[in-house]
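One chain is shown next in structure tokens, namely the form predicted alone.
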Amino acid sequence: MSKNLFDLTGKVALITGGNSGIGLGFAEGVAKQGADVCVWGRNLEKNAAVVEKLGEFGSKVHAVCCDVSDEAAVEKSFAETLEVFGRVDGCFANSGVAKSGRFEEFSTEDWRHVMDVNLDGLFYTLRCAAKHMKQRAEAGDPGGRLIGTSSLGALMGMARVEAYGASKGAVISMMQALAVEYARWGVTANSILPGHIETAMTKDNYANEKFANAILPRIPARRWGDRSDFEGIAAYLMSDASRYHTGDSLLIDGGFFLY
């Protein structure tokens, strides 16, 4: 093994919904070790940023505008991937969305809507993923990461955001699966589950101060996370020495679910 556990010149890091927040922080970190990154979002502004800011790093950077929840978008982004980069080596199924409201009052619709983003999205991107790497170990070249983002809802109560919760749990499930199923061609699978993280889908609720006040004082860290808190969690999952590490759940929330 290399003296430079996390060095990834050579791989490619596929992560949706890369240009913000916690799959910035995975961008970044894996850009860092020498990855190149194809990076999949909505927004064409924050794409062309974070190929701008990625390729400081000296990385070979792509981006490609995907909703994942959308079957035939993905199969064609991820198709565009393999154009570019002629590889994925670990793809990072990081694209989510939540509703909250009073359970007896949510509807369908957004019920639906956070199933169709942070589950089907989730399987969407892993089945393309998948495929590809167990193809490329048939043809003599075996390895690769399935990455899927969870959440400490998944493991806690979390009132109003049932849709969520029952989503992110869905995705520790399904990642525990395809540790198994895919173990044989030398593929991991691993489930992130990220805390109270300052991101731009969670900041009214860290400007609430009832909910802050509530909230802080239970974290051991005593701060909210942020993206670079997922920098090293990446490098390490896309490196080779994970490769023995698979089936996990791994959570990033300075101490919350334990105190």
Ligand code: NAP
Given for the second form:
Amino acid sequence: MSKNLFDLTGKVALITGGNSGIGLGFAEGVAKQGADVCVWGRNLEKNAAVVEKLGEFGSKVHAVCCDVSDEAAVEKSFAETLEVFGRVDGCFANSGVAKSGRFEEFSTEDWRHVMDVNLDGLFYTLRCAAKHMKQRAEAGDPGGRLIGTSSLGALMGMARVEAYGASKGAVISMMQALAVEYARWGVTANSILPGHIETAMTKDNYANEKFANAILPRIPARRWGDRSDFEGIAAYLMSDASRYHTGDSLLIDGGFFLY
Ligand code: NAP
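Alt. form predicted in complex with the named molecule, vs. the form predicted alone above:
Below is the entire complex, every chain and molecule, led by the chain shown above.
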């Protein structure tokens, strides 16, 4: 293992939903440690902004316009990623959407949309990455990191977000199975479970005084998380230091779940 445990020079990270929020935190964390980064997202403006931002760290950065719920688009985008970078060492399947509403009124359309992005999208993405990492291992270059963004919503009974919670629970199960299936090729698979993190997805809720007054006092760290809280875990999981750490579900929540 290298002297600098978290040196990512020469490694390539692929981060879906890396143009904003938690995914951008992952991207900044690995770029600061020298990794090259490929970001996937649908919004061209956010994609362009992230290329400029990550460029500051001296990494090679490329953004791909990809809707992860579109299987063909994911296959095409993964091929483009390999064309640009030659390899993928760590794949963060992080794109996600949330829909809330009373369960008995929740539409099938909204249920499908949440599953299409949060679960099917993660499956399409990680399938490409796992195949690539296994092929590389069989060619004498083992290793690889599969990371799925789950949520505390997978563990806690969060009323009115049943579809979201179900999709995120499935992420944990999938990462555990991948950990077992791909260990022989030196590939690890882990889930990250963010708590209450201030991003585009949550900012309206947090601006609501009633919501903030109910939740904030229950966070032992006494603040919402922000994207910078995800830099360290991304660098660790991409690094050789985490090579024997697999099948885990890592809470990044300021102590919320325990309290
Ligand atoms: P965010 O800032 O809204 O980021 C969501 C990201 O997903 C964006 O980059 C978005 O990019 C991308 N995305 C959405 N739909 C997509 C699609 N169909 N195809 C490709 N990319 C898509 O929210 P965030 O809070 O950082 O969320 C990131 C992940 O963390 C999600 O999986 C979320 O469920 C999870 N999470 C968040 C919290 C929290 O408190 N914030 C807690 C637990 C888990 P484009 O719009 O450009 O497509």
